[in-house]
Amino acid sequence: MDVTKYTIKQISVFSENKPGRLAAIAGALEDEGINILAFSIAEANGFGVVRALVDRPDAAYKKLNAMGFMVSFTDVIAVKMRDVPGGLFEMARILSEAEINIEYSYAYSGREAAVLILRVDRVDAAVEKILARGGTLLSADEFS
């Protein structure tokens, strides 16, 4: 199976954790029209991470990284879901039982359903076993 009409490219963003980081990302990609779908923030010992979706992530990458910050990519998946008590379990539940760890994720409701964003160790089994199931992915052009 081919699973990279599946495999979206999120850009990570490493930067001081520390006021106006945030503003400067979120300003420069508005200022070359790249609009954000979704995003995450971690930190730890006073740096973060931006990780994001965005409509053009080769742009993004190479403005945001012109401008000095730490930038790549990973190759996520993006899993429409129920958005009930129990969308998450379920979805959870079926990588869980095919042994693919979930090394992080984020997610947002829309108005037809909850989308998870997951960075998982095996994507394309992961692909394979949500779709076997049932599951609904939402392919990479969706987010360009």
Second form
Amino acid sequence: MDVTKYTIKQISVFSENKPGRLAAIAGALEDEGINILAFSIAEANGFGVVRALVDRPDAAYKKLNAMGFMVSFTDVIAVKMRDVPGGLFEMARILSEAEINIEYSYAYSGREAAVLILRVDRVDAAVEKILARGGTLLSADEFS
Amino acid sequence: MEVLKGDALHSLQAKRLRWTVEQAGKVPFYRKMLQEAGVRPEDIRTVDDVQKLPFTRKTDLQGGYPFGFFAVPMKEVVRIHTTSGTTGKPTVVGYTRQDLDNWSELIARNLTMIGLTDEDVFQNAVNYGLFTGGLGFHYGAEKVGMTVIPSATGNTRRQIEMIDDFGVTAIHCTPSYAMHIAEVAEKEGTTLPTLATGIFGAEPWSDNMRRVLEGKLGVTAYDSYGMSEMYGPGAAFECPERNGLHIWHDMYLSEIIDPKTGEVLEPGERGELVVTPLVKEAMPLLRYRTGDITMFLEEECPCGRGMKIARLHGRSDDMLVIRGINVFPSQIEHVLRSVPEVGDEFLVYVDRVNHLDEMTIEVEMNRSAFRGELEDLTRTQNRVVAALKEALNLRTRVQLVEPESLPRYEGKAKRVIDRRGDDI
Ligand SMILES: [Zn+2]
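Just the form predicted alone so far, so send over the form predicted together with the partner chain.
So here's everything in the complex, that chain up top.
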């Protein structure tokens, strides 16, 4: 099975907690005609990491890097949530049974259903387990 | 001794200077230095002959780490103190029993000068340990016969309780800690009625701050000056006139020089204080450049003691004094080099928050170390804080900033923004 198909490149950008940084990132991507599909911000003591899924991650990386931002790619997976009660719990159980840790997650409203973006410690294993248990993953192509 | 002037003083100084040069000759560094300068102890006949000697710098002392500047065998060294240096290694200072006697005698002289006696109860609210302010004042005050409370720092409420319960009449601490004590005392609803004398040192403080401290604590406040290389505090002290500090000419031969050219300056001209201690056995020093900026005051003091120096506020180098601890930006640089996740560029902000010094260090991240995870960054931040604590013995705030975001300088980098101002 080709797990790389389901491995999605998230861009992670270091940002100081000061006004205007997020706007600068968003503005730069807009200038390049890059669409931000989902994003979240994780904050710590005085700084944060902006995580974003964009339609052209390589272009976004290049642009932000050239502007002086510290950027890195992070592999994530995107799980299509079934619109039934307990969908989230089900997903968490599948991963925990396989001893895969979820480092963080955030939601994204996709075209047809809610999508959960997951950063896990073992991407390949997570893809296999979720598919084997009948889950639906979005492929990287669906984001471009 | 303390009122000695004119020829009597000069002849004592010359005699002691000759002895000091002889003592320094037992240190390999000085033996070489004196040889190169072509100076023998017998060439020292007058005080002015000190100008034949080259200067000693703090970096020289660090080159001798740990005991390279000791002029006596280790078994004669009965105590060691250290002081922070410009790089990772501290400067080590050694004392013979005679040195410790000289030092406590000096502190006792200062305390007696401002009217303290064996009737006084003395709270020594400074760091004990390697910092010279603790043990130095402790033994000096005991020598006077005062009742000494070695309260050290911290637990301010308890400090205040002790002042009230033990009837403390005199306190020694840093001026910033004194401000803190004053504020907490106010909150606790006590006016500290027994307290009458405050001795403040180890960091610069203004006359403005003196007025506030005297008002809040109900004390007469005195400035104290010294550094570990000169035994510790006590080398210079304010007399009851409180208009400049008497530097003790029988123990220290002091000069003021132009820090750029090394030229010796006249009274009234501001420059760097250069000191040759005259009675130090374990660690004699020749023309030690203190880095502190002051001047000799031209006017004679009504108290009849010798020539005074102006209160010390500035440095000829970039040393910072944070909560009484010396910090050189180069020490911070040294620490940052040991953490690969961050770059070498940094900017230090010094603020006074609730009367206590706070140091915030902005550090650039190293681009190649970023893997996109927040936890990595937090770990790096904690690592830098811990490494700085270890090296400086100070808690600092560390701010991670984006690569290449701090200002770059062509010449000497401006690494420090001191926002404490000259007032409180
Ligand atoms: Zn005087």
